[in-house]
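Listed next as structure tokens is one chain, alone, in the form predicted alone.
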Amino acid sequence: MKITNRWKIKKVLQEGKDETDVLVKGWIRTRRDSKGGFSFIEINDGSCLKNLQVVTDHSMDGFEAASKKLHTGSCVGFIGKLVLSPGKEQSVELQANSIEVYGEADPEHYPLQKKHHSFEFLREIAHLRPRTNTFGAVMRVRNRLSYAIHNFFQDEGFVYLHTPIITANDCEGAGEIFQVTTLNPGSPPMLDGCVDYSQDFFGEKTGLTVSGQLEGEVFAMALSEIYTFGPTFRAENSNTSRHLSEFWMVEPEMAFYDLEDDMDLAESFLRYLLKDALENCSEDLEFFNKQIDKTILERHRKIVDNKFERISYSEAVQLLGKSNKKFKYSVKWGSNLQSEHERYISEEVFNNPVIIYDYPEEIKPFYMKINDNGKTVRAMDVLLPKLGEIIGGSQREDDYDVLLKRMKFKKLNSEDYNWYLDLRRFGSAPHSGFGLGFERLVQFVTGVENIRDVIPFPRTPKNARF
């Protein structure tokens, strides 16, 4: 018998019927010999998180051969009759008559053999680790959180847009940018004792990006609506379990929108995403709630139903004062929140997510629309228990004496952003966007603390390689 039509193990397992005929293939994850001359052998490939269990007969035709093959690691393909499973864990198991093996994985060497193995081991091995079940359930939650936040624009009319990776702008004006040039750093151009850029190779300093915002609002005062979806990079040098220095981003740009009007799609956004997974991401979510944190689905479906907490910065200062609470970080008016300060508003007064706004002007950066008052900008962070911030956005400055006023209070070059400018001069419209951090998104929905685990390859300083 001949089968080319190969069945994931998913489908077999939600679709398979007694007496089917299939050809299934993935890696070993283990084998067990009974006495009366059958080996027990359970494979997966990566469709979801169960293994599917093939039976093999020691007397079938090219076993023997291949048994000295077949380890844990080694990537091999059945074909054979699905039979109803009498144990509980599938409903369909796989008689095999047919086995053939692609590539072995040496017992001695390979260095999956144990069930459960520590984060920090697996990071060393990042090209291996998505065989485990926990990476493979990250990957899978994180493809389908992907797929939603397309989904979810998408249905909201926006355009997707393609934000440029190497830009000459620095969106919050950190200056934590890692830089991209052709000249020679050991003997670069000079020119008044300055680096020439002009002679680069675009002809001016430029580097990656640390966010498509910016030029997202070009496209939303033509569009109206826009979203991006990208890598972003931060040259900061953090080793903490919260910082990647490549991580990816979710903005959209909204014109006609006011804050308030922004705060409502960052939380009709986040309980749809949420939504998501867990319709969709059940087997997996499950995993998590088992293994990482018992708390994720009942947190969760609450989430998913019922409104966020919404409180001014001055009331979140106000009620971290009267805490109880020693933090590590005092708090003042006029301070940023740290993540202490966030986890303690969302997890211990509220036990839901906040959407703090109206934040000091001094502590934001210069595009974001002052308030009346003169004293703080139209700005908004979405807190998120376990977690803290996972949003951050506000209405930008629409009015352009005001922006660029704003512009040398913060000692930028207004001629560095007269496009930027232009958007005040030419059909200025009231517009808002915020950015979603999407690795924090992840490390939200599966319970993994370190951010460095929901991301396929973590760069971070000192580490590039895997």
Given for the second form:
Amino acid sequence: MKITNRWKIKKVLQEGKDETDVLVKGWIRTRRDSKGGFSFIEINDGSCLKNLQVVTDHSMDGFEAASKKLHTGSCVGFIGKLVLSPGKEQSVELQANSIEVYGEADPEHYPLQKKHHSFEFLREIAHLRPRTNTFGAVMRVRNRLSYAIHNFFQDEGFVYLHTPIITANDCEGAGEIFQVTTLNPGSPPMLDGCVDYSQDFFGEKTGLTVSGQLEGEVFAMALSEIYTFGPTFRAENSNTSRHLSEFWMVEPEMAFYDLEDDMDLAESFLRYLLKDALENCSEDLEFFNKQIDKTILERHRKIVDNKFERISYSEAVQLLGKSNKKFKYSVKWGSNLQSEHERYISEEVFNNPVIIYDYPEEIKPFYMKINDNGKTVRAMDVLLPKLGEIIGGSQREDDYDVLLKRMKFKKLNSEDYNWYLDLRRFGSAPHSGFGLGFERLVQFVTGVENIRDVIPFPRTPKNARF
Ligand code: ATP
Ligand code: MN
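The structure above corresponds to the form predicted alone; please give the structure of the form predicted in complex with ligand ATP next.
Below is the entire complex, every chain and molecule, led by the chain shown above.
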């Protein structure tokens, strides 16, 4: 009998019937030998969390030659017959009648031998950690969330926009940019004591994008509603469990939306994504609920069913002032909220997602729309319990004169932003948008504590090799 169509293990476990002949391929997770001349081999191919149990009879053709290569980590293929499984762990198991070994994994050297390895240990072997239950589950959830993000926006009629990765614009004006250059770092061309960037590849100083927002605005002012979903780079030296140097950001930008509309969109977007994950990643989420955080399923269901809290920055400062909790950083009106403050508000005060809006003008970028009081801007942050900030957004300043004044006030060179000012000079419209940190979303959905463990290859200070 020759079978050439491989069945994925997910399909075998969902659709496999008694007596079906199948070919399966995957990596051995465990092997157990019984005295009666059988080996029980569990294989996984990443299509789902569960392994397929394969029963091999030691008298089977080719078993003896293969047997010494059948260890945890080896890659194999089996042809055989499915039989209803006596164990309640799985619906069917495979009774093998032929075997092929594609690649052996020497047990003396293959690092993934134990059932549980620490996240720290796995980070050291980023090229092998996809073969663990946890990392496989994280990546399947990450995949589903990306898909759901596109579904959400496509269903709403948003246009998916690819904004540039190399840019001469600094969106935040915060100087957290990775420079891109082909000049020789040892002896760059100099002019009047400074590096002469007119001789650089692009003829001016360029870097990797910190946000696609400004370019997004250009297209919102023509297509009405767009979103970006791409890599973003920040050279900030924050060694926290919520910051990466390279992360993926989702940035919708919408003409004719004010801050209210922006907050409504952010809220329905997050609720949609959690609902989608609960419906389509139930096996993996149940695994996280068991292994990582016993409250995530309940928390997600609650968020799907309830409205977010909304309070102004001034109210948030009052709440923090009234609290008896000792904070590392004290808060007064005008100061930035630290993550300890954000978590206190979303976790302890409300135990619910919270949107804080109307922030002091001084702590926010130039493009946010100033309120009539002249003191606050139409900014909003969405905070989640256990995580803190997941979304930052605002209504954009759409008045040419006000924007120009704000740029001067923030000491920006308005010459560099002529194209951005043009959007207000020609056919300006009220518009808004926000940025969602994709890895923070994956952290929240899976309950994984450290952001380094929800991206295939994390880039952090002093770490870009694997
Ligand atoms: P934070 O205060 O948490 O450092 P931020 O206010 O600097 O974030 P924004 O510029 O508002 O971040 O970016 C929008 C979103 O992108 C944030 O709400 C967050 O979810 C995500 N984000 C920002 N910086 C990072 C980072 N270094 N790594 C991962 N995600 C990030
Ligand atoms: Mn922010």
